[in-house]
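Heads up, the chain below is alone and in the form predicted on its own; it's given as structure tokens.
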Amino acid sequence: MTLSGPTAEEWAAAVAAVRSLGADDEIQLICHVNPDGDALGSMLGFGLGLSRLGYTRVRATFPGEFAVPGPYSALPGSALLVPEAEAWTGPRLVAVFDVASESRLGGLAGRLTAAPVSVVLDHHASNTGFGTVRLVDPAAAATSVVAEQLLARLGVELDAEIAECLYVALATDTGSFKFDMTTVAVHELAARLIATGIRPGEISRRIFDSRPFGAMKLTGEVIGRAVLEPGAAGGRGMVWTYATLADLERHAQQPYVLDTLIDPVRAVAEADVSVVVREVAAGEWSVSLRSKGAVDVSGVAISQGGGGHRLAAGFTGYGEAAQVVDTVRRLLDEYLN
């Protein structure tokens, strides 16, 4: 893997890859378990990029339940996608989006070994550098950009459906254009696919400021509950705080609805390091790491068999929520002491 990002050569060996492609070959494309809107959106808009050129047996999928969260739901491209068990079982080329690890691919992992081709796109500095073709590229702000870049070498005109999905992929990832990784050339794409005639105060609506009544009350107990530790994270201050399977359950919410918790933790002004712990299943947690800056929190990640980047990663966690939040705390006092 080119942790500086793909080279010529990779670039060349996608494009090859796809043309070589009869229209009536199958394509699979696979995102992460739990998708987020990079992959999504990376993946539909990449999808609908592969029908315009002609391919006509193009799926979509993600490993584990098939639930798509509900701000996403509507997303251009989604006729494209399918349960995991219907997922091409010996397709002529396989795509990945936003994948940091094979892992992240559960029981859809050896669907990159039954096709002659895979290729992997994806931002994450932690790539294992797994698949035959690899589009890696840590300076971008999204998976989405690898896609657009792609589609671009494919010959593929930018239209709304396209831009919409892509732009869901890019707003999400940097945090409504916010985060550090928000460059010139973020929003010079993002002004490519406004082009195209999307509406993206209409699209922020249904992503980021639209919630049921009961995700309201339980963001609000679950913050409610959060702990501050200015001492942890070598003095540099950790805020946590976790959500049960229990809590969903009793406001009757999608663990959707969970997945943007982490920024109003992050935005306690006493931590550097944000620790929001989000229980799976029985013992098992998703935990999301985020820093402003004074913390490298991939290490910590990486350790415990997850990824990410300095200053957003995650890894699954087993036990209880606070053997979860211990574990965090010793490794960021022993990364940082």
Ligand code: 5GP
Second form
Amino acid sequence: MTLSGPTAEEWAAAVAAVRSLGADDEIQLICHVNPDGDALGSMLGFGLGLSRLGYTRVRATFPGEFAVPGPYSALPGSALLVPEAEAWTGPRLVAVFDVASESRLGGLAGRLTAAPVSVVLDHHASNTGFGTVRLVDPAAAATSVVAEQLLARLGVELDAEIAECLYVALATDTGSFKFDMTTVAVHELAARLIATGIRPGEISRRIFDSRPFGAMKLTGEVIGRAVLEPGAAGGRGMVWTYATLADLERHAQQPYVLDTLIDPVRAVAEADVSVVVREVAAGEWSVSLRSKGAVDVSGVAISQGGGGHRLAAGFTGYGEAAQVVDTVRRLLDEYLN
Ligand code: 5GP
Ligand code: MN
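After the form predicted on its own, can we look at the form predicted together with ligand 5GP?
So here's everything in the complex, that chain up top.
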């Protein structure tokens, strides 16, 4: 694991891999399962850039059900999206976005070895180091930062469509420019993106501030059952809640509406650590972990086969929600005592 970004050789290898392609060569872009704003935004922004360079056979996909979360359904470049089953089977190039480990590629993991070159664009410190060309920058606030740098090296000029995708990705992963990763470089990139004419207010409303009524009711119910444990996490405090598939069904909501549930939970002042456990299949739970700074939650996530960053990480847990929370509580105590 390294905290330095891609080397000059790695950048050169990625540029050479793209430049070696013919205009009709098949190019497959893949982002992680349950895609979020950074996964889709960096992938589609880069895909549009490839189209601008004249590549005609660019397809973008992600593993699992072909359901693009409502807020991202109108992203520019969406025409490049195809269901997993329609991904190129033997592409000349694969590029992977925001994927920390191959497990996040589901049934598409094999596509990396089916292509002569696979370029991995990512910013997770926990990235496991797969792919033939690795552009992994743990200091980057979003994968779109890496994507924009590669586009620049390829001579692609930013336009409003590319910029909207990259902006959505950047705004998503910086919590709308609030997290620690929000550096001078992040604001400089945002400025260049906004200079193309995109409208940040309009984009934010669509992406972050627009949810169905049922999603609000569901969120209210799930927040209502949150538990605060002041003594957990070595006395630093832990707050947690869970949501089941039955909860989603009762309110007729799609899973993505709970992607931001961690935000009100992690605002609880009495707890350093926040945990949201969401059921994704019977007895299978997507676990989100956050810390305000006192705890490295990526250690817990990695020990459970997941990953992420120091203050924001996740893993997949099994059994009952309470068992998954028990595991997190126990691991936190082990790490902190
Ligand atoms: P979130 O809680 O928003 O789903 O994820 C927080 C961070 O942890 C993100 O950087 C995400 O990529 C990472 N993460 C979440 N779940 C998993 C997982 O199952 N495996 C890995 N490797 N990373 C995860
Ligand atoms: Mn990301």
